[in-house]
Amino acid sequence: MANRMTTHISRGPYKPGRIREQSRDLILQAAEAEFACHGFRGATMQRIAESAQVPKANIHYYFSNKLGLYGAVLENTLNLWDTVFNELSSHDDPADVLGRYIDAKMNFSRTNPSASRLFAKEMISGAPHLSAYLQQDYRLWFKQRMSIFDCWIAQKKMDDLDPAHVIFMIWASTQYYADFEPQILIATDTQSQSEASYQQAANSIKHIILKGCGIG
């Protein structure tokens, strides 16, 4: 994903907002690849601009400095991961929601492995560039998700488990396939993970998680 920086703009009326959004997305993709390859310290705004095929000044239009761009890349990863979980309701079927969430997380690991690995490096380092975000918005988001789990438990839709650890298990199992891919390839004696192998893994994770929650 991150190393294919070509832009395609369909024919139609000129829409400044859409063009700006596309430019910002290209910058984020280029930055993700640069940070994943060189780390925060080694990454340069000039290489990011060259990869995104935009003037360096365009980056500073959207992001004040390298730290701001790095934080945006990490936050973008979180937002893409958690889209399925953003609109939870106590009226939802937990089997359906958790199944779709696991599928979405596994698909992200398959299509965006560099983003997952970059995020993992940040967490292993103690989240120095993302701690403020995690302590504010994300903490609230997480508590709101757990409250829905508590409603499901009260409604007997799932077993009485600690919601936090259910979510942690989903994160750990799905992100493993991107973050520790070399170990998987060595253990399975394969050259790469196919889409079919990812789907097989997703099905196994769903079976284990849903059964463990008493809803499978």
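Structure of the form predicted in complex with another copy of the chain (previous: the form predicted alone):
Excluded here are partners and other molecules; the one chain stands alone.
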């Protein structure tokens, strides 16, 4: 394909490396679903290849090996997390900030359930491939946000609770709707979670968290 750039005049919206990116993305998408469902060890290259509708050998052309592919999927997922993490900014009004953060987290669960499940599976397995991320970006982010809560508590804007537990509760509650979907569907007698049902869940969580923390 690179030859086309040098031997022919490019016609149409051709971009160098476009096919490469497309193929990579296709494989990454299939791999995310497979890893999310079966974990690193349980996932097979064969199934990923079938799901992505490419020959198995092509995966090895784009990614060094199974671990390399997993790493690439994980990196994609972490980038998505980070954008949601940053929603929790140091605004003045805790009700507004936390409300928007809970909405953002729930929206992420709804639109990226595979990413949420992949992350959960990795955590449950002891996070063997996430130690670098956890020790660096995550650790820093967590400490910064903790100080925001401490500030609110000092200003009597919320109850004197350990902020860590509040954050854990928000994460646990919002991720639950993606990770434990089978349990939720049977409990609610439905076959799929609608956008409206997600919104109702978000409202319940916001009610309990905000009121429970003495905010507003």
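Residue numbers count along the first chain shown, from 1. Small disclaimer: the values here were computed from a predicted structure and weren't measured. Whichever C-alpha set is largest while still superposing within 1.5 Å between the two forms counts as the rigid core.
Core-superposed comparison between the two forms: CA of T111 displaced by less than 2 Å. Once the cores line up, the CA of W81 ends up 2 angstroms or more apart between the two forms. Relative to the superposed rigid core, S147 undergoes a CA displacement smaller than 2 Å between the two forms. When the rigid core is fitted, A72 shows a C-alpha shift of 5.1 Å between the two forms. In this core superposition, E32 moves its Cα by 2.8 Å between the two forms.
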